[in-house]
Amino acid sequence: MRILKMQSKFLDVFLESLNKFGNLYGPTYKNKVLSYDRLANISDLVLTDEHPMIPIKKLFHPMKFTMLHFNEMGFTPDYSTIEKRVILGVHPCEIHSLLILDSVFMREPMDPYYAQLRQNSAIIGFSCLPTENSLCFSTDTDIVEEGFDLFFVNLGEYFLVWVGSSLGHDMIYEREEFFDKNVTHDDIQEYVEWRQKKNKMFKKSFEFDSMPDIMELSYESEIWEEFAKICLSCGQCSMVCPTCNCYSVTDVFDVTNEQIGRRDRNWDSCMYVDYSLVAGGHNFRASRGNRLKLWYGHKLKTFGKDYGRPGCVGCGRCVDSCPVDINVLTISEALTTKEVPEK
């Protein structure tokens, strides 16, 4: 992998030039949110430790889209969602929670829609350092070693740059003016005392690897009860997890012509009570504590088992989020401790 060097006045006109592979998308402020979005003008990235609310699963894995058109004669797909896009300012987590999403959307059958999306969109990742919430030191997901075409990490006058793809190096030679092969001892020096400044400022922590063992022997808990009791079963922690990717399939008919209609695809969410419900009215998960277990059994264990990677990237946004409390934190602890935070 190749490491260059860049000053930091020529980000914002290198940056720019990228416009040419493709539409700009990035953390930008939306009503007074951040949030990942089409770019109108390079000077609306905002470039900040802070996550953007709603993940970049959202690029990705659409919050509501049509799949497809249909008539008595067949089916048509939609693929107008499907743009070339570069997306500027995608933090470390961020890139494994897509490497996370890879695993469950490009197996087979490969789910054409989101396979689209990956290979017309390329990914310029950003440094960050921790905010009050940030995990991503006890999941192994602060550094990022793929997965990028281009990685930033700021030293302050000047960027060190990874080249993490072909597409990687067409970008630089668009402005190679701007890049110095020569990296020297200093700078070296400069970026692993950044990387140990950086790890000091964690300020949260779990037992992340030993989770899995934990939660398998902590199934019949009654741990989970007691969190269901206060679980609202609202959804907000589905929505703001970047690698929670679950769908439901709606087909709504033209109301001149039941043969004819689309099929829409929505974000749905295993904390809803009827998530689980089938014909019959049998629903697997009726009650929060199944499904709480469930939920956090997919972060914290099952994920590495079926897909080699943990389904937490430690983004805090659980921590941030949820209105009572719960989260890999407070879960993780009272597995261990057997104590649910009071309320």
Contents of the next structure:
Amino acid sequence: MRILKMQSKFLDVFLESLNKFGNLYGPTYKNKVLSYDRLANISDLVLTDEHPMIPIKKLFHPMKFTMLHFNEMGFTPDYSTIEKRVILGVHPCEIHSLLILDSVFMREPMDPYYAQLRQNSAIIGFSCLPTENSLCFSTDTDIVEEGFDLFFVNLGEYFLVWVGSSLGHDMIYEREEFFDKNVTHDDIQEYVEWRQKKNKMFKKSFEFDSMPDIMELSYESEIWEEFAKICLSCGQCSMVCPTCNCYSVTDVFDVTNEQIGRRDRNWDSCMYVDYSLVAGGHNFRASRGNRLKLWYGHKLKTFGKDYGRPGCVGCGRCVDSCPVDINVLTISEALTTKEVPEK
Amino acid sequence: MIEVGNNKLTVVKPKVGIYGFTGCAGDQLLIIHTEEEILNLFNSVDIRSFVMASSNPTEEELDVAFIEGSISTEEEREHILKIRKRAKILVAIGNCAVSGGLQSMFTGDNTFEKRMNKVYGDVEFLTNPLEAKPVDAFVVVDYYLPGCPISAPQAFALISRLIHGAIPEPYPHPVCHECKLNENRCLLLDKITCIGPLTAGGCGSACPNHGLPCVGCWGPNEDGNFEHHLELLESFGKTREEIRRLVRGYGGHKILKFIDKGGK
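Alongside the form predicted alone that was just displayed, please also present the structure of the form predicted in complex with its partner chain.
Below: every chain and molecule of the assembly, starting with the one above.
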């Protein structure tokens, strides 16, 4: 992989020039909340160590969209959400989450909506330093080796820029004057020091590697019931988790006497009571405890069996978001020490 | 029923009545005010009675009756019983019809006579007043469309399903679902008394979008963790009575019933 050097003063001009490759998207403030959105100006881009509240999945697996329009003759898929995009400011854990979502949506039969959004989007990654609840050192997702077109590591005066694809190479080629091919021994030394500094900054950690076994051993644990008593089933954890990808599909008829309408797809959560409800009124996970067990199973265990690794990418959003402190930290702590938070 | 004509399958126009009982008429107004759908609605159903839109109602058999407002007089009670008899499907629309509304805030506390007398004194009424109650206190309701006022997307999704003879889809999720999709910071994290997790969604998290806590106007989210949510709000410094008072205004006794039982 090619690694180049770019002086920080060129950053804004370079990023703005990328609009040649697609509409620019990235983290920006909306009502004081950091959110991935279309950038009207490059000055709206917010490059920070904080993560947007809703992860990058929303740009590939939209919260709510129309999949197709139907009538009595058949249906027409609606691909109107698909456009050429360049997504700026993507942190390593987010890139890892997209690689996990790829294995869900892009294995056969491929999801055409996700696949086209993915194929038409460039990922411009940016390094970050750990914040209060970052757990990516525990989940081994603090560094990326694939899944980006360009990746910028911020070393203060300058950036080291990893070129991860031929599209990334084209982007560099367009503005070659900004990049220096000479990465010196001093630069390498500075990068090594940056990584060492970063590794020491993590305030929280958990036993991610042993969690699959602990989850298996704890299947009948009374701990789940303890958490079930306090879980509000608000579903916020699913909305903010970068690898939660469940959705529900609903047919909406037009207000007419003809047989026409549309099929919508909406984000769903296994924390909601109707998620596992099937015909005949049977519900596989009517109890809150079973719903929690399924969710954490995916994050810390079973997802690994199906897709190679558990779903958690250590972004810490569940720690930031849950109003009653149920998150990967408290769950893994409780299963190993039996300590349940009091809140 | 599906018919073939002009090489197109069409459904037969259902006979519809839209009725207002005690309430502000805001839900009927919302139906009329949804400009992008109102002509579609008038073209695709046979409206027999909708006094807000036309003063010449025909009162006969109906496929669907939409009922707004609580039942608050003897005359209204008789009227709702008659409508139920001639309607195949009855839909309660809006908070007053679904939960009783503000006017039923104290319903069931055995002080109705006293309160009545205090406000009106000794007067003779044209029709006997009743303690205000939701429609389902008198007749069987097939579908509920809660809200204050109802939401246009939810209302027309239900109406179009009924036109096509399809079963309307329930939405048993809390306000929090839409609230998070709207990328709002959770008010509970700032220890604000929000009852979003106990309240049925559908409003598009109208209040939290403006930084205001949910007060429950869509009625209970039956799956809510009533017991623990009350404990959480108490830990913010609110007394149980203060929380009950907050809930009583909009979600009314239907939410209170769940709070008293500690859940389903």
